[in-house]
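First, one chain by itself: the form predicted on its own, in structure tokens.
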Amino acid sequence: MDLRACACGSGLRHLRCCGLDLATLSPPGASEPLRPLLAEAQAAVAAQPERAEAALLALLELAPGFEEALRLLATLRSRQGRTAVEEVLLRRIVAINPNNFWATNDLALLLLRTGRAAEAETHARNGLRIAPREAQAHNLLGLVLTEIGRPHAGEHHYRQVLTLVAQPDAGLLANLAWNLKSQGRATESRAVYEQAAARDPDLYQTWLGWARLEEADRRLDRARELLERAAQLAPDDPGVRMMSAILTAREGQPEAALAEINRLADDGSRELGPNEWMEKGRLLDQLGRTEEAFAAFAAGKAKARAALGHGYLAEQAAEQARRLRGFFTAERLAFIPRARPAPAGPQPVFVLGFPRSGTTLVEQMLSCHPDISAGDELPVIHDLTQAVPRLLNSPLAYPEALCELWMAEQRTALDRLRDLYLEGAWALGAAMPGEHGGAPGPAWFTDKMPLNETQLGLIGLLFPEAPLIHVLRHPLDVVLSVFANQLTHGFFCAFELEGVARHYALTMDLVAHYRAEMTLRYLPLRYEDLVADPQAAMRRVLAHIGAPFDPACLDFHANPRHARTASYAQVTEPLYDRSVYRYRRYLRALAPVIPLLEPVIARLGYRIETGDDGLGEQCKAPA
């Protein structure tokens, strides 16, 4: 008999845990005689956890598929801080019974809590399929969708909860308020926070979220006032203390903010998390302490990789790029018709660029124009790539499913796909067509979804006349800035320095391929040129779009719109050049990835110049 304890740490034998053959389990009803033992564990779990644990391990030795016992053991392990074991047990319940709502819900919540929002979405959606009238299912999916950058869809599920619950609690209202803040709807968000605070003034999360809203809305004094309310209720909460550091930095006191972050781990009771390490690195960078800053970024990335369980998904990224290059060739594209001009209504301007290239700044400037509405990061192109096989009734995956466009019955399919994009963008608030008889809406809206440039083939088929504004920045500045921020775009490339460099090079190579194989209305825009002469740059951009120049675009920092990206604070300031060629101070740290980037640096016409750390000519790219 195998008596080994399972390596996962559950406390069960391997044969009753991770080595269990689920096909050998007895029917659920066979566990009913063991309910007294389960009741004993339930009664003891709060006051006598050791007794509860012993009862559960004995019960699961006899009935390893008893779902309620597995869930109670998962709860016990969660209270002990053993998250990995809790996850193993919840996954087992879901495998035994995919219709177990609470285990599905708990697993989604755990994944969200540990930074795996994309996987959490899968289980949260399953939970809603199982229990469509369960308020908790809608609330959790709202949380997940807001976290992954789909706040408009998240709002729908929060509103559903309001229809299912007679008296929504303050926590739900605070979640909805945060969702509205994520959409840039500050006034509505503020009103919902007021409701949440009135409903339960002792819920510190309400005051904390409200403070974050006011900080993003540039009302720093009000943010500090609200944060003090949160601190009175939860003075030792890491989130409250971290927000205090962020606010202190916004108030122009980076040294004091850094001291606040350091105090988070001073007593030795906890370690800094990924976001705290990244904020510490940014403060050290601001203070000119380059080596310490890079070390902080590296520590944050190591923490993030550990939480996620992997780093850059290089093989998946390379395979996607290979298939896109293989399909979108001039020879194939010659047989594919383009979508016809779109019907009346606002049309897209695609603001392309690798994360941290300056796309948020460009969108903020364009959205000051009376004829251009900010669409922000629209996931619609990505959604269409997932839906193409179904919409074209193809047995193939995307992009190969586009072969159906050669068939007679699909010759207008691109027009349908184009209309689906427009409907999706308008539904997400990108812009609204003017009402009949009323004032016309904006002529254009922006779509600045990160890495949309990897789908230039599909965009070019759907909108052959759409303006494409590709924001370029020195590749080493881009890689450094991505490494200094916590991002998940691009197959998790941001979780390691080499991953950022590899994915940047892969993406830029793919753009070069598209430009060589198909006609695109493409305008490259250097971030450095925009900073040096914003008026000349914006005149070029607006002329490319077909809009008249408007000097309001140069006063972008006065734009009351809230940008939903890591650059939200920077775009509230007048243009500055301190981020231009920042890589020079980090050349020694960036040296390992320079060989990966040299071909792209040369192709874009950039050079690698000597920095302040003594690294010299050997790092220069060919002219």
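Each form is matched to the other, and the largest set of C-alpha atoms that superpose within 1.5 Å is called the rigid core. Numbering follows the first chain given and starts at 1. Quick caveat, the model's predicted, so the values are computed rather than measured. First, how it differs from the form predicted in complex with its partner chain.
- Core-aligned CA deviation for Arg77 between the two forms: 2 Å or greater.
- Comparing the forms between the two forms on their rigid core, the Cα displacement of Ala589 stays under 2 Å.
- A rigid-body turn of 7° separates the smaller part from the larger between the two forms.
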Second form
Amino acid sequence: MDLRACACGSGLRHLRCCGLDLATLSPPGASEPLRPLLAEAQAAVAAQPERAEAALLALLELAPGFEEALRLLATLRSRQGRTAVEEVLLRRIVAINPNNFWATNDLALLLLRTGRAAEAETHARNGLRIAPREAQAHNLLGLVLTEIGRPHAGEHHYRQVLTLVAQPDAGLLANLAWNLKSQGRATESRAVYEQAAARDPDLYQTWLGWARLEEADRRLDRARELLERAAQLAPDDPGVRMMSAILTAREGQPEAALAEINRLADDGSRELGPNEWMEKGRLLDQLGRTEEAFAAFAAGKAKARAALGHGYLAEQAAEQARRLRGFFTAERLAFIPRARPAPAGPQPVFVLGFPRSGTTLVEQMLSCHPDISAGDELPVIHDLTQAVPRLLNSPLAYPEALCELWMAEQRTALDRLRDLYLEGAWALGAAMPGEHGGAPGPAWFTDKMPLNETQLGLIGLLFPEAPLIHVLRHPLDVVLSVFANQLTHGFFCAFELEGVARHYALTMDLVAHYRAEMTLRYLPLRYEDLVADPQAAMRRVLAHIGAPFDPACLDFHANPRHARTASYAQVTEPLYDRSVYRYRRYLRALAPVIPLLEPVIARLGYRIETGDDGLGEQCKAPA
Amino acid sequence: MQGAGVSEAADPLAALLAEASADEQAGRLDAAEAKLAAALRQAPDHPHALHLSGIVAFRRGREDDAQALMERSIALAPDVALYHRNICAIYRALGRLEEGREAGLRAIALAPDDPHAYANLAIIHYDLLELEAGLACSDRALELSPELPDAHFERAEVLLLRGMLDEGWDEYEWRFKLPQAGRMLPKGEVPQWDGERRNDGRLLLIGDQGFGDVIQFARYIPWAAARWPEIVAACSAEMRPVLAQFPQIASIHDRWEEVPSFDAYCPLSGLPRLAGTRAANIPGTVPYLQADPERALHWSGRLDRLLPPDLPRVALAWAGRPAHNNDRNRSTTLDRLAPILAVPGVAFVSLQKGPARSGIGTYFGAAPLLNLGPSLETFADTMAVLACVDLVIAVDTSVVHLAGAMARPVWTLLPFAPDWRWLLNRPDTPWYPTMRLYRQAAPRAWDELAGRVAADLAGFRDKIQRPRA
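Structure of the form predicted in complex with its partner chain, please, following the form predicted on its own?
Everything in the complex follows now, all chains and molecules, and the chain you saw is the first one.
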């Protein structure tokens, strides 16, 4: 008999766990006589978890496919902080019974909290397919969609919950409020938070989320008041304590904020999570403690990688780039019909750039212009790349599926794809007529989805005359800043320093390829130039777009709209240059990736300079 | 470049090298490389194996390797004239003209009766604008080998460049006897036209040489048409939009098998000789090419949508066809034109085609640079764009001929030793009255030239007033 315990740590024997042959399981119902053991475990789980665990292990030894027992064991392991085991068990249930909604729900939530939102979305959508009238199915999908930057779609599902339940609970309302905040609809969000708090004033998450809303809306005193309410209910909650540290930092007390973060792990009961490490690193950076800051970033990334199970997916990224370069060549494109002029309505301005290049700032400035509306990070181009094979009825994947455009019946397909983009963007609130004080609506809207430049080929086909603003910044500053933030874009490149550098170089090579192979209305814009002379830079950008200069663009920090990305706090301040050439303080830490970036640094006309003082004359960006 | 010349009698290595040389000359470079690698394994310091490897490396585009291998072979066998003769060509390709001249002189010293060595050196002298010395080399080569086409052609180039067109045209006829010229003329017994007026029959005009030549000499079509009842033309498909502008041509063909029977033929580049063109009577009436108005309107609208409305528009092209035998000297790279691109208040429109357009991908300057090359399907598009820009700045490629023939303002950037048609020491050309010539001060000295052009462009910009849209 093989008595080996399973290596996954479930507590089961290997043959009853990861070594289990699902084909040998008993049919549903055959294990019903064992239900008393399950009842015993359920009764004991709160007060006597060891007893519950023993009962469950005994039950699963006899009936290793007993779904409810597996789920309860997963819950137990979750409470013990053993996420990997929990995941193994939930995945097993879903494999045994793909129609088990609650296991699917739990798995999606687990994936979401461990940073795997894309996979979470798959399971959340499955959940809704299994149980379309289940409120939690909509709630879950709303949660996931909000998390992955599609709050408009998420709102739909939250609203579905409201139609399915007689009395929405405070949690749902808090989720909806957070969703509205994500859409930049602060006033509506505030109103829903008020409802949620009235419904259940003891739900600390409501106060916490509300505090975050006010913090993003620059009402720091109000945020502090609300956070106090949350702290009264859950003084030890790491999220509450972390928010306090963030607020303290925004109140101009980085040392005190740092102390608050350090106290999160002081008693040894828990370790800092990835986001906490990142915040700590940023505070240390602010305090000039460079080496400690970099170490904190590295620790956060290590944590994030461990939770994710992998780092940068370099091979997948390289394969995608290879296929895009192979497809989008001048010779091939000469035979692809371009989309015809777009229908009336706001047209896109693509603000391109690697994450942390300054795209948020550019959008914030542009959206102060009366003719330009902020679209934010629109996932529509990415969605189209996914949908192209289906929409063109092609047996090939993207981008090769675009070969169908040569077929007679698909000659006008680019028009359809273009219209899908516009409809998608408009539906996501990219530009709404009347948004700027009544009709007519804006002439343009921005789409600043990071790494949209990867899909410059498709963008060029759909919108051959759309203005493209490519925001550039010293590559070492970009890499450092991405490393100091928690992002999932670009094949998870942000999860390791080398990954950021490699993906940056790969992306810039791809952009160079597109620019050489296609006629594009492309304007490079250096972040450093924008900081040094915002008026000159904005004049250039607006001339490129075809819009008249408007001095309002220079008062972007007064823009009541709040950006929804990691840069939100930065774009509420007047322009500052402390982020320009920040890399110079980190040169030693960045040394391993410099050889990867040297060619692109040279191509962009930047240099690598040492020194930790302010901007030296010799370090200005080239004219 | 020649790679034969080693005794292979009873020497297996020599036999192997002879085979490698035969492979190289037949274009079987993989086979040649394999044999040379085997030979060098047997005899790593064998000068001829190294030399042949250098030739193969050169043909592979590995010029630095070629130079290193050949220099090693010369160090090992300094008295082999062939090695000096061949490395002369390598140095020329690498732009190391002084070293090329030294090698060429050494080859002659070692083989004073080798006409090829003189012909080779004549080319280097041309590149250095040492025209007397070049002419002397060609003359000496022709004394030794009166039928050597290379020497006649090189002589023609010097004479034409000096404006001695009457003598030059006759020598220029030797171009069709150059090894690579065989496919340009029709096969069969039909004679080449002698320039006499004919009352019956059909003349076939052939768009020989490069696109620029076709555009430049198309001006003679009315002259030829006045001497024949019927003219037809054969040219590459790309040249159709150019020749189609001459109503005197009854039909245009881009495949030999479709050409109707004809009674005589003449390459377009042969018409100036027949027309008795001299420096003083170059027919410089322009425009003789026009953009199609509808197409020009289309491109004008497109440029208006793609570029800021109030900036003067300057079209750019910085490289010609890579296969051109003087491409290394006449073409440059986008980054070498940086001073021009740095002129503020100008929008640039790239007309560049081919691999050289990759430079656009890494241009990050402040001035708008619109990459139109991929959108230009035919020369009809190029002409339409030329009609919509304020100025054309380009190296010596077909674009400058088009602009000149259309009477558009065009600044041509010339190598130190320009093609003969641009003559010497003058900032203009009788061929194209709207063209300004910018000559390099030294071989491949693009930076200084670009600086001069940039300074002039700033002045040009100030004179252009574009209406705001």
